[in-house]
Amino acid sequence: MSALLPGDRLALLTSGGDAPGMNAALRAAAKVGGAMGFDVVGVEDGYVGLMEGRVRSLDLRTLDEASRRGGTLLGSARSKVFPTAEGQARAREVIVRENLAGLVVIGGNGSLAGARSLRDAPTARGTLRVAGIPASIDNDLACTTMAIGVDTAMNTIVEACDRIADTASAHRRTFVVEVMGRDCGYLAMTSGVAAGADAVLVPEIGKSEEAVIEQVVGIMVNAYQRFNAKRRVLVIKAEGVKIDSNALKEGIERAVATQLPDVDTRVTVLGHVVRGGTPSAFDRLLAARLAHGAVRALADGLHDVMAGWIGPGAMPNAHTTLSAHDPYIVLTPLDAVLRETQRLMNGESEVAQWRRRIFSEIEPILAR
């Protein structure tokens, strides 16, 4: 596979579940493009807008400003039409229609299959040269310590809950917060940790619906009822938690009734306010290296790879290799991000085992 070479059209794409720091990511990669002598290019809303062909130029004066803001200049859509025979190869006529010789997917495992699935796309100058960048609030990817988005949830998240715990010190209550990760509790115990939250319910755990409620209910009876009685109980819980918070919150104020008579219990789902906000510092330079990451490789001769994170001290897996231009830059083919992503959502790989672990380790911790 030849590298991309001055004057290749290079285009950008967000695509599935927005995240904070996508912008950025956009403005990195156009700069580093654009100083390379690439023609770099935009792709409305996903592959629903590849499909289309509505591929426009981008202006870095624009990406400028809309770096420090979150949601994507770009637009994003699921499609149900793209995966299918008709919606590849629509997919493909626009490529050689638009003289596309790169691509640089921004966005979750969804997106990254997507990109994938074009790596044989036939252009000008042999097949479409492809890299993936991760964009995914829930860190639900392998082969990156973080995703595009992850800080920024999690700081909106422990603000909201700093903001809770204030109002229900001032009325003796317990609030269960309900976040987002869907079946990935990464979010979830971070912020908990963060917010100094009395418990964390994550899926990886795997209770039953029982076993939640008699977990919370211990929690409170030990923290309203004891000497120097606290005077709030934070409880966040995974949205991939099977039990319907409204539900915990029944279960828990009939088991409790006689016991706390005097204590209420409230529900916040947080829902998408945790997608959106201003990127924090760290997601703005994260994905500004993974950008570079990512056209760099491309310029390099390699393709089909996802540019991903490792963190000080971490090493990269038998599948990555590292960026010639970043030492914390890992560049994985996507075959093997997708795989271990399966691993790593089914309970498998090494990264799952070990959260599992310690997630059972915090949990009697942050109950004292």
Ligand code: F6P
Second form
Amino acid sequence: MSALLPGDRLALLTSGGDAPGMNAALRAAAKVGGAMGFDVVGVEDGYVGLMEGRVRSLDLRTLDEASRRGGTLLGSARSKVFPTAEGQARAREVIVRENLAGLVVIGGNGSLAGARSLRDAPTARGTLRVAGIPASIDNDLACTTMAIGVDTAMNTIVEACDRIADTASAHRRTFVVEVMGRDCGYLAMTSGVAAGADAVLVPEIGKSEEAVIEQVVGIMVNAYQRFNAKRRVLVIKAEGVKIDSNALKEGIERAVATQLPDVDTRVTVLGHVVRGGTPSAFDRLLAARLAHGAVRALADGLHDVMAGWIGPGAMPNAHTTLSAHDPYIVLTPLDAVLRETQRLMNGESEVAQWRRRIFSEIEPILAR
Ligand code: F6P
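We have the form predicted alone; now please give the form predicted together with 6-O-phosphono-beta-D-fructofuranose.
All chains and molecules follow, beginning with the one already shown.
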């Protein structure tokens, strides 16, 4: 299949849970694509908008402003219809009607699976050329060290925990702070280390409710003893740990009722607060580099790939190629990305095993 050529229509689409930095990726993709002579357009509301033919032009000045903001200017969605035969047929009709030659999808695992499903969609110039850009606060995608949005979400959690730590220390309290991350503990663990948490509960370690309560109680008893003089216990709990945070609080309170009768426990669920807000400088730059790598790949004749960010020399997959334009950007076939992501989430990949090992090693160190 040939490269995307000047004059070709390239559509940008954001999909799934939004992530801070998506607008910065749109801006960079639109600018790089425009510089290469492509007719760059946007699809509203992810695959829902694609099925409904909501394709529109992009204004660079509006994107300049939007790139400083969270959310996504194009809108996003999680469509149940798009993966069905009817949804696929509708999307393919629009691709032909709108004369799209290329599609850049910015999103997480489900969104990239959607991109892959369209790679054989017919266009006036062969099949559709698709490329993916990883964006998800969960950091649960393989073949990239970080996805867009993770850094901002981490900063948001750390800022919230700093505030909570102030009031927790004032009252000698224990706080359970629940953070997003779906089935992945990365965000909880990295934020916990940065925030100075005393314990981080992640799904990768897979403890029972009793074991978690025992762990937290042990930390509390130790923390509030006179020689230790800790004034608070901060527990970050990933949402993927399937224990209700309020049930956990009750279990903890019951267990310490005799030993620590004057120590209260409180719960804060940060929820969607973690997904919004001004993207960090790191996320804006990451978004720009990934978008640059993805659009350049299409111009170079590479397609069905995701642009990932890694250190030089660390190729995540045998099928990965290095971007010709950035030593930190690699291009991995979507098939390999989705396969490796599955292995990451099943706990089978090297990265998953490393994360599990390091999470277990960090646990007792945080408690000190
Ligand atoms: O995948 C991003 C994410 O924010 C997860 O952390 C969370 O589990 C999920 O999306 C929430 O999705 P929704 O906004 O559809 O409730």
